[in-house]
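Below you'll find only one chain, the form predicted on its own, shown as structure tokens.
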Amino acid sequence: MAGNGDTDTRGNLPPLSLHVPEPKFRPGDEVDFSHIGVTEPGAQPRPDENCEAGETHPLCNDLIRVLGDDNKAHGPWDPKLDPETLRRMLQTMALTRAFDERMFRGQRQGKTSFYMKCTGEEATSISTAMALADDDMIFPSYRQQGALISRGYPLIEMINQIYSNEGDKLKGRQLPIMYSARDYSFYTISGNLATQVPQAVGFGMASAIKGDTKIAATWVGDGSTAEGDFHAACTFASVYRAPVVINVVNNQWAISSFSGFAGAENATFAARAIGYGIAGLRVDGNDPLACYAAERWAANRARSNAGPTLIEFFSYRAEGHSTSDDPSGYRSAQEREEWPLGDPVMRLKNHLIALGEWDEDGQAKMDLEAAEQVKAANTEAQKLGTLGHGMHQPFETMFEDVYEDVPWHLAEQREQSLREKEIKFGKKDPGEAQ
């Protein structure tokens, strides 16, 4: 009998090998996305919303769409928004991306150290926001600006929190980009990945407990599904049917890692919904229309305590993870040419098109006023200082907020640490604008 380690018995086997995934298309690579089972608009069936979970699973290998090539609705997703509301949609998104635009120039500028854009990407913190009730608790990853902006989230503030200067109401302790504003139902950004999904089911089992009627609803990457909060949360929003809706947002690429490191080359990521027995729904990011209808429907049977939903937006990172990263790396530059869903703005100024609702010349004029908005804000913004140039948070506030009440050792060394400062700057603050 062969003892541990000895393989001469096993002489005729093949060695093991280890599969180590890879992006099919690399730097100066031609781009041929052909692979990718675009479906046709409107042929997915619609569930009903408080239909059993196992109903929706054959979505999870599906792509719900609703705009079609010829820029109108299809189908039973269609969510038959009225013209003035899809302005609106357009307008947050027009807002976000001249957002993103102002602030990657500022990061280029030294004005912040760091910056994420989400192009490509605004349909599913946008549509997606737009479909939730505004008190509905938003537990949002890194690229969830358009869900605040949405919800009418001033300006200035998000911008003084990215240039950390003296009207950060977060006293410069975030990462730029991370916001938090409890006032608007958005929770604060954390930078470890994944943290928000179990805080999402969390929250929602809780508005349960309680007899609310709030939903939650969280966003994560899809490289995030590989951490384990994002596991744990399935299962206790399985277990507790807890009132929650989890996006999972597949842009193709994490940091430098394509998404097949997280499980995309054998499953959906909708399909992590059939393991753990909850409605799952596949979903077309760049469809700005069936963005909108997935999270509506989610959004319904979770408030009617039919359970949670998870839902993969297929979409494409058109840019950088973020201003620290340089994509041309690690993909083809034809990738965001090639890839074969468009680009959501476009897409929803067609279809407007397509409904006499709009021209070229009001999206031109649209275009123009938000650049004017964020650069108007962004002015005032710079009157509080920027980072590393001008007025920030007092010395002092590295102490607060931590204690309800001071204790007396952190007291002993503020006033220490304010008799150093004293002794080498003089009365001012070191980041006083001299």
Second form
Amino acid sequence: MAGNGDTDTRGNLPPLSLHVPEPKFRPGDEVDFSHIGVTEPGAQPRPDENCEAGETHPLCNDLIRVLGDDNKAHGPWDPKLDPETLRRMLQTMALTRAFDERMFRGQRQGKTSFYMKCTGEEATSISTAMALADDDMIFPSYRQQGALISRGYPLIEMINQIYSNEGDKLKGRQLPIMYSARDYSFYTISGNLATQVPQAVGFGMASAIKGDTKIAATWVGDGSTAEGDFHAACTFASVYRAPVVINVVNNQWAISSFSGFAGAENATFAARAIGYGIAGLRVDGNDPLACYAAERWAANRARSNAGPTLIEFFSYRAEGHSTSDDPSGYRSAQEREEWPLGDPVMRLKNHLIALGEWDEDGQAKMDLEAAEQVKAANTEAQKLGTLGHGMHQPFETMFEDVYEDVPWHLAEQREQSLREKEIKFGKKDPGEAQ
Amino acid sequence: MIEAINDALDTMLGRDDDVVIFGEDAGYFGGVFRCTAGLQEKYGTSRVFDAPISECGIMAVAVGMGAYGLRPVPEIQFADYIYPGYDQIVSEAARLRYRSAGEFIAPMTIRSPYGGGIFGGQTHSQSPEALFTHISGMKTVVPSTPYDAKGLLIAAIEDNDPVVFFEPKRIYNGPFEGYYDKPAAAWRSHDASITPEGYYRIELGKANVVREGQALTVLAYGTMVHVAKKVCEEKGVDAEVIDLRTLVPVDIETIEASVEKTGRCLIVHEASRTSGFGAELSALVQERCFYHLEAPIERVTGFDTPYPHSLEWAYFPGPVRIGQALDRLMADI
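What does the same protein look like in the form predicted in complex with the partner chain, given that the last one was the form predicted on its own?
Up next: the whole complex, starting with the chain shown before.
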């Protein structure tokens, strides 16, 4: 029989099998990171910011590094920052780390439901945000608290949000850490993953339509690049050459799923740029100078109408995904210590020391001051309440901001909630329930 | 209605530099239904442009533009294709104001042709409005005439909340009386085809009583307004036909006043029955007008199947289905 008769000829083929990715190390395993190509700092070329996208594509399979083991800056990507800027970067990192420590403890003490640290990834948000203009809109994912802190956002406002207390300007509606700060050009965080990436492209397109000069920069995790939104974003960014920087923070883990489940075994995340014909860079995400330089390069490129850039920051999530996560259940405890690209805070500190611009005493003092600053903000914020110790927002606020004006059906439900409040709490404000 | 929609878009592009229009084929070609024809030529490619075939991207980009301060009017070529953009609409656009406590808003108007009657098969005929009416933070609008389409679309574009604006494509070119063997009449002979030049608006959330009556209230929107009205006339039922125009927020005052007067309520929509918007209308009427009701509330809807290509006129809730419901409702008078 002609046509489909080849069914018979398959008889002696092996059955098909499915490849399910598996990380190299599980709990109890000895780690060996020799497969990670740690490149020579300074060895990567730095194309002109207005180059053809294709000129960057070799860098998508490379790793841009500046800081070497000698703690010195090397090569064309050295952003040549002055010591004052470097100290400010280090100070922001110290503050972010202190903030993470205290908020993590706050969660353990029952002051909030949830927290997410960015330990080990500070350079991917702080160094990068410092490379942008203050009015460039940041479309963050949930681990860019460092970007917000680098813009000078008041810590107490962040803590009020985390504690959902009466000072929370988001009125207790958002999960802790899902900040919104329009005055600081920091877009409201969504819990739905990667939705912010094409929105950032839309913002950049709007800026271009209006002939403005500000650009958009967005952050997304390695795992979330599997979302359709990420690919829609890349398509639109490419098609319209939108003034946008798409930052992929490859921290290796999406909760307990390693980056292989987003396709990392087969291609780098930076290499996604090649298929879309946009500029792409792959960067040592624990090298604060390289992070700064790459982001500045991409921002300058976007601002000069040369198009978008996709940057992969190759980093490592030193802590759990969140306070609800236990990484000891799925990955080797050694990973954090053995991570070959080190700790961004230590690397920046050692660089400043190597420059003769810093010392251990200065660092100890800086760390202490950061802890004190966070503690003071925490003390102030706690006075406004913590989650679970009463409801701190008036009931009627639940019905505000659903629409610009309150429609009849919400007005009715608002009245219902106020009647329920009386039954449940009497005349007393539930915020005083303790 | 196509010209009225084009006119509304033209009017708003001319009045407000922040209005931008984009969608698949919406730019150079002017849309597969020609609703955006000539606008790119008039306002340039950065105000009116084509988009990739990515409903998710189209919706997300509109959200980002809204956050910047524009008033995007994205087009989804057929409502059946809105689902890839659904998360961006319902999780992002609809909740942006709430989650940011008003810091960011998405004042976007999503235009999309919907409904059957053009042999569009199960991928070009659906009526997904109920999926949006269930979502807090957004408004759902369905016009039934050129006059309304222009005034409602202008109001939707000016609205600071996200609006889904479903255009009934069966009546794009003229009103339709529901008989499968009769084409849509031309709008030019219809009163509602007269649309004032330039700017005017019809407030969202206000229904229109298109036929006054004492014996029965018919709640309908879009194409079904014309079908229901025709059947009431043919059967000589003294029915009050209400064109809801806006589904969320629905005009409860007009509905209540009418049902309290007539004591009977028929709800007509083209979308599938189960959990359709008719279920919500029915519950509202029952909750609020129970002591005025003299007969059970009836729903006439599409069936709970996909829209079949060759059998679309069997699926369509036309004069027979509506007529039988009217007979049941009026039986005990």
